[in-house]
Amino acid sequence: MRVAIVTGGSRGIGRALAEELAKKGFKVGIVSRHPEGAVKSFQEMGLPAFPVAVDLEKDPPEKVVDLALAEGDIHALIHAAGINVRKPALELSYEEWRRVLYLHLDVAFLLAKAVAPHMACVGWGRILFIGSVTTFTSGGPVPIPAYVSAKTGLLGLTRALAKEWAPLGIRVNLLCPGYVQTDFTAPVWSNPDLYQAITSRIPVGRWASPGEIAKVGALLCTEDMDYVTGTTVVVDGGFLSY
């Protein structure tokens, strides 16, 4: 049985990614500071799943991969983890910029590289990186420079990794969500009229769920899409056509 980790795989778009995976065959190390719950319920669901429970923004992410082998090798990573400052740049603190490029690009190299060793002595891994939709808009009704930086910069470690590792037998890509309803962007679509802007925008005429991302995500971890890496999917419903 293969093995993937999935990074903020308690909640959100990362346990719909983990819950995906593990549906199709994947025993899931669901890595975040508490995942015993969501262990529990993907073993109630009849779901392999382990915990894997690292604080990223305190304890080094390679103890992420030390973990997880102990499960056997791993062959796919899934960074879903995410902190958002929202803030305009000239009220943003260096430590808050800090914090959001940490969590999301360091750890996201940090991770990778910690995992492709092992993934190339199996010759085969897939890599997934969570992007977002604001690469491409530079943000949204409300401010978030930290954010649209640190994910824009997973668009450049996509690619140079995918260019770098193709010949390992690793696939290197990343998935931009548009806007979806978790308790992550609880803070925006909360607030009537900042929903009312967004959703104006969106040619499907809402927000999307999290396993409607997942399921795409999921798919790219598998074998079908050998043929596929250092691309940039965007599922939005149709946000970016607008």
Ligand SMILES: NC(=O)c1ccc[n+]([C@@H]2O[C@H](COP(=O)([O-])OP(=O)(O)OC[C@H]3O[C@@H](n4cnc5c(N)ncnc54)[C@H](OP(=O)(O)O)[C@@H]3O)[C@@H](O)[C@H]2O)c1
Contents of the next structure:
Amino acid sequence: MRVAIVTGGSRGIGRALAEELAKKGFKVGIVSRHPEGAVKSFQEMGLPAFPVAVDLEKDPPEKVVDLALAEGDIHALIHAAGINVRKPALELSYEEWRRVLYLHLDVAFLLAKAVAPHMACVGWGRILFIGSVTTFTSGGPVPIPAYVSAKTGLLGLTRALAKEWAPLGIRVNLLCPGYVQTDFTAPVWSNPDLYQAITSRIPVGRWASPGEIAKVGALLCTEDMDYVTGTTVVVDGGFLSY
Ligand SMILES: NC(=O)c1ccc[n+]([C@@H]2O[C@H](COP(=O)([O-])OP(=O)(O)OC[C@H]3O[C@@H](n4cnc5c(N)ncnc54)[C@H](OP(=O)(O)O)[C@@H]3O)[C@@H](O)[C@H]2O)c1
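Given the form predicted alone above, I would also like to look at the protein as it appears in the form predicted in complex with this ligand.
Zooming out: every chain and molecule, the one shown earlier first.
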């Protein structure tokens, strides 16, 4: 069975992506500090999943690949783990900047670098990074300079790796969700003024569910997407075209 690794697979968008991949026949490694709950509920649904318990801020990303290889050949990698520090640049410490950049961008590079040789061996691979509408904007009403920089950096990484690894059968793309109600965005959607300010700019008139993002993301990891690489797929209810 083809193995997929999904960081952030315990909750939110990552979990929905993991579920969609499992429905498409992948055996999914749920990468998180606490993957057991998600794995148990996947198994209760009859979906193949296994835990990869790591703290990506502390453990080397290569450990994820080593643990997943014990389950089979890795065919897909999705990096959806994320954190944010919502502060204006003048109040943001270098440590906070590095923390956000590290988890979103450095870990994306290190995971991809660790997994690509194995995908090259089987001649097939799908790598999906998770950007954001902030890949293309200043970040909206709440200042998030490190997050915006990391998400924009992923655009460059996606293009560079897609070009280098296309001959190896590996496709690399960037999925950019709009606003999704998860734990991650709770500080925003729980504030009525912020929630209203953002929602009024979404032509579809509402935030997305994790499943709406995941259905598109999982498609990018299928056989049908062999000619899609180095590109960005935005799923934002029209936010960027407002
Ligand atoms: N929500 C949105 O509106 C939105 C929009 C655009 C892009 N995104 C992006 O989508 C991705 C997922 O966001 P989300 O909203 O689904 O977030 P979420 O619900 O808060 O989930 C975050 C995930 O990251 C994992 N994680 C965080 N720190 C980790 C660490 N040190 N080691 C291992 N895993 C860690 C968490 O796992 P554990 O806590 O179990 O370790 C959890 O599974 C992020 O990259 C985010 O930037 C979100």
